[in-house]
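This document starts with one chain, in the form predicted alone, laid out as C-alpha cells.
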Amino acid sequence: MSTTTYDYVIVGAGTAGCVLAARLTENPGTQVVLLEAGGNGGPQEMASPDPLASFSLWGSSVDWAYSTTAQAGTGGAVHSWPRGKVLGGSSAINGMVHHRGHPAGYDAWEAQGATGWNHRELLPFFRRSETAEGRDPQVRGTDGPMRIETPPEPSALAKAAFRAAVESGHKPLEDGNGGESEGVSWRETNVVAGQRQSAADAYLRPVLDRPNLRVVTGALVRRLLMDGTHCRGVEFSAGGEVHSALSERETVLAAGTIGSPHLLMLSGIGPADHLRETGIGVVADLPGVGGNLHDHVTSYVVYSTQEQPRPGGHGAEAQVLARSSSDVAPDLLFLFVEAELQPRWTGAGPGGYSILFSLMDPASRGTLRLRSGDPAVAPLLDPAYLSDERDLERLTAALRIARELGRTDALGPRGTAELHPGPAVQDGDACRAYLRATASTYFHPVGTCRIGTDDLAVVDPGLRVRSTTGLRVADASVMPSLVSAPTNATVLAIAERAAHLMAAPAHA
C-alpha cells in the first residue's frame, strides 16, 4: 500500500470538488489532491450543447446510475438518478442550466440554523463563480471561471412561450439571475462558443499543470482513515492497488448527495443504531447523515403541433418562476420544451412540445441508508415523494398555471391537442392520480449533511462535521433544503465560499 500525504485531501471532482481543487491549489504552498472514480473524460455527447443529449448518457459509463427504492407516493415507481462519474461529476451529464433562484431559498437556510447561509452572504460567491458579460455587476460575475454566453436567438415557439407567460401575468424579467427572479426569464446555461462547459472544464482543466495539484481518477475512496474522531485522510483503490492519501491539514468530502453521506456512514460517522446493524463500528453518531434526503419533483403538460421541431442543438428556452399560493415564497418552476417528453424521463419526441413544471420546496423528506458496508455498493435512497400531502396540492396548483399557459392566446393555437394528461383529466382526484402516476425526479437531491447547529445536523456553519476534527463537507449534501432553481449554480457558490473559509480558518 501506498501512502502520500497533502496539505487537502479532496473526494470527488465534481462541481463542488473542481471548485475547491482550483481555488485551494491559487496558493502555491498548498498541496492537494484531487480523488475522482470516474475517469477523465466519456462519451461524444458530453460536448453536446443540447440539454436532451443528456438521456444518452444515462447508464453510460459516467453515470453512477442511481435508482431509487419503490415510491408509495408515486404509483411505486423506481425512479433513475443519474449522477456524473467523470471529471466535472454531473455537470458533464446534466441540463446546463445556471439558474440561482429566488432569495428566499437561501434565507431560509439560516432561518433553520444555518447560520451565514443566507442570500447577502453567498450572493460575493455567486459572482466569483461566473463572468456574465452585460449583465448587472452589482449581482453577476465579470471575471469567474464559468463563462454564462447571452442565450441564442429564441425560436418562433419559445419566443410565444415568452409572450403566454407575460399574458399570464408573469412579469418580464431582462435576467433571472439579476436583481429580481420571479417571473418569466430566458434559462442561462453553460455552454460556451457551441459546447457545454462542466465544471473540470472552467476550473479543473486551465489548473492541471499546476505542480502542488494531484487529480487521481479511477480512484473508489473505500473509507475515512479515522485516529478516533480525527480524521487522517482516506483510503482507495486505484490501478487494482490500495493506497492511502493523507492530510495535513482536512480531508473534504465533495462526493455529493450520495456519495458524501455514504462514505460517512462506512467510516462509522452516522446514526448509530443503523451503523451498528450493517457490523460498522460507530465513531461518531451523528443521527442527520444520510437524513433530509429530498428532491425537486416534476411532472408536465405535453401538446402536439403541427410547427417545425427546431434543429438540434441548443436554443433559448423560456422559464418561469411563480408562486403555488400567494402565502409562499416562490416555488414552482416552469419550463417550455421543444419536443415531446415521455414519461419520467424515458425519452423525448419531434411532433409536440412540453410545459413542464416542478415544486421547487418539498415538505417530504426521505433517507439515505447503507444497504451493505462494502463501498462498492449502492445505498438505498428513499426520497419518499410526495409523502406529504402538501407537496400533491402544490403540483395540482402547477398543473393548473401550466394548463393555463397552454390556453394564452399565444400558445394556444399552436398545440393542436392536449396529449397529456388529456382533456379527460379535470377533476382534482383525477388530477392527483396523474400527478402521482408522472411525478419524478428533476435530477437535484440534496440534504443528507446539512448545516446547522441542533442535534441532526451533519455539519456546523463553518461546514466542519460534528463530533469530529480535520473533516469538511462542502456540495449539495449539505443543503438544509432545497433552492428555488437546479442546484449546479448553488453548489459552485457553496463551493467557492467553503474554499473561502478553509483559506481562514480563524473565521470559519
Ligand SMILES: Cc1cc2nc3c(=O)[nH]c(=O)nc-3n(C[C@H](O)[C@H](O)[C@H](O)COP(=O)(O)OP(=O)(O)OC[C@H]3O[C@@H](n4cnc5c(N)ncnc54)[C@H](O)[C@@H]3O)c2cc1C
The other form holds:
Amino acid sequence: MSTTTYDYVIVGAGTAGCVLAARLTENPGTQVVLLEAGGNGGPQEMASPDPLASFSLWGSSVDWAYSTTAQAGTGGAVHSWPRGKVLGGSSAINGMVHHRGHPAGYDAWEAQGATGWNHRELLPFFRRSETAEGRDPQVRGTDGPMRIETPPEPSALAKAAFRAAVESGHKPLEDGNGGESEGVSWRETNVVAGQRQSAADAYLRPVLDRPNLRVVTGALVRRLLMDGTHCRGVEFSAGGEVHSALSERETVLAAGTIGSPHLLMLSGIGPADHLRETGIGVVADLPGVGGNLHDHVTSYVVYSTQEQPRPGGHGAEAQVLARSSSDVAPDLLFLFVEAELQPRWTGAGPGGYSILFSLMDPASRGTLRLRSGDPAVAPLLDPAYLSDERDLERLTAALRIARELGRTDALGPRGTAELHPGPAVQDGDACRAYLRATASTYFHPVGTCRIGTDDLAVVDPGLRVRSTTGLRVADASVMPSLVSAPTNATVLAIAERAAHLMAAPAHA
Ligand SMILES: Cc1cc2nc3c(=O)[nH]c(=O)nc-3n(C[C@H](O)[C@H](O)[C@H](O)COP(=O)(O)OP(=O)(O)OC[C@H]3O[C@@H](n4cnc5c(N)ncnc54)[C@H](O)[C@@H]3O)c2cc1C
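The block above covers the form predicted alone; next, return the form predicted together with the named molecule.
Then the entire complex follows, led off by the chain already shown.
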C-alpha cells in the first residue's frame, strides 16, 4: 500500500481526463496524477480510420462491455454498451465523428438551470480544443490539440446522399461545425494522416514527459476517500495492491457517464435510500446521482443495391440535421452507411446501403443504480429507451424523412429495393412496431451527474459536487440533456472549460 499526495487527482483518462491532465499540467507548479483502469494501447484496429473497424474492439481488452437492463420500450432487448477502457477512453474506440451540436442544445442546458452553460459561453472552449484548417476562425479552432479532417474524397454514395438531401430541401452547409448545423454537411473526423486520433493521442501523449504529470494505467479506482463531506483523494487497486492518491486541492471524476456516478455512489454520495439498501453508509444524500440517464436512439432504412461497395469504405461522409416538426429545435440526424445494417449493431453486411437516423433530443430518462457495493461489479444501466411516447413519434417522423431521402432522384436509382422496414410497413402502428424492434444505442449515454441548481442536480455550475468539497465531475455525465450531435466534441469542450474553471477558482 502506498500513499502519494498531488495537487489534483483525476480519475479516468478518457476524453475528458486527457484534456484535464494536459491543461492542468501546463502550470509546471501543479502536480497531477491521472488514474486509468485500462492500459496504454490494445488491438491494432484501434489505429484504423474506418469507423466500422471499431466494431471489432467490442468485448476486447479495451472495452468495459456494459449491457443495459432489458428494455421494455425496445421489445425487451438488452443493448450492448461498449465504453473505452484504455488511455483515451471511449474516444479510443468510437466512430471518430467530430460534430458539435446545434446551438439550441447548449442553450437548453442553461434553461434547465446550468447557469453559464450556453452556446456562447462554450464556443471559446470548442475553439480551444481543435485545429480545423481552412475554416472560419471566428467559430473554429486554429491551434487546439485535436486536429480535424474532412474525408478528402467522399464516396459515390456520400455524394449522391448530399445531392439527395439538397433535393429534399435540406440546406447545404459549408461547415456543419460552423455554428449553423441544420442542413446537410460533410462530416469531419478525428483522423490524422489516416490514423485514429483519440483524446490521448491529441492531448496526453504529447505531454507525457512533463515532470509534474504522473499517469498510472491498470489503476481501478475503488472509492473516494471522504473526510466527512470533504474529498481527500481516492483509493485504487493496481498491480494487485491497494494504493491511495491524495489531493491537496481537488479530486476530479472524469470516469464517464457510467464510471463517475458509480464511484460517487460507492463512496456514499447519492440517493440515500438506494445507498442504504445496498449497505453503503450515506455521506451526502444527492438523489440525482445516477438519474437522468439518457442516450441517442437509432434506427434505419436499408436498401439493396447493385453498386459495388467501396473497399474499406463506409460512405458516412454526408450528414443531415433536421427537425421532426417545425416547432422544435433540430432533433434528427441522418447518416448514409455503405453497408446493410443489421438490428442492434449485430453486424453490417456488404451489398446494400442504409440510411441511419437518430433522435438527438430524447425525452425518455432512465437510471443508473448499484447492483452491489463491490467496485468490480458493473452497475444496473436502464436508459428507459422509448419509454416516453413522444420519442416514438419523432422517430416515426425520422423514418418518413429517411424514406423521402431514399426516394429522391439522386438516391432512388441506387436502392433496388427497400429491405427494411420494407414496403409492407407503412401505417403508424407498423412503423412504431418496426422502430421498437430495431431501436438501438448511438453510444452516447449522458446525464447521470447533471449540472444544475435544483435538488436533483449533482454538480453546480462550477462542476463541484453539491454538498461536498474538494470534488468535481467533468465528463459526459454532467450534460443536462443531449445535444444534436455525437458527444465527443462536446466532452472536449466541457473538459476544456472545467480546466479553465479549476485554474481560475475566482471565476468558478
Ligand atoms: C462505440 C462508440 C462509438 C462512438 N462514436 C462517437 C463518434 O463517432 N463521435 C463522437 O463524438 N462520439 C462518439 N462516441 C461517444 C464519445 O466517444 C463519448 O461521449 C466520450 O468519449 C465520453 O468521454 P468521457 O470522458 O465522458 O468518458 P470516457 O471517454 O468513456 O472516459 C472514461 C474513462 O474513465 C475510465 N474509468 C472509468 N471508471 C474508472 C475507475 N473506477 N477507475 C479508473 N478509471 C476508470 C475509463 O476506463 C475511461 O478511460 C462513441 C462512443 C462509443 C463507445
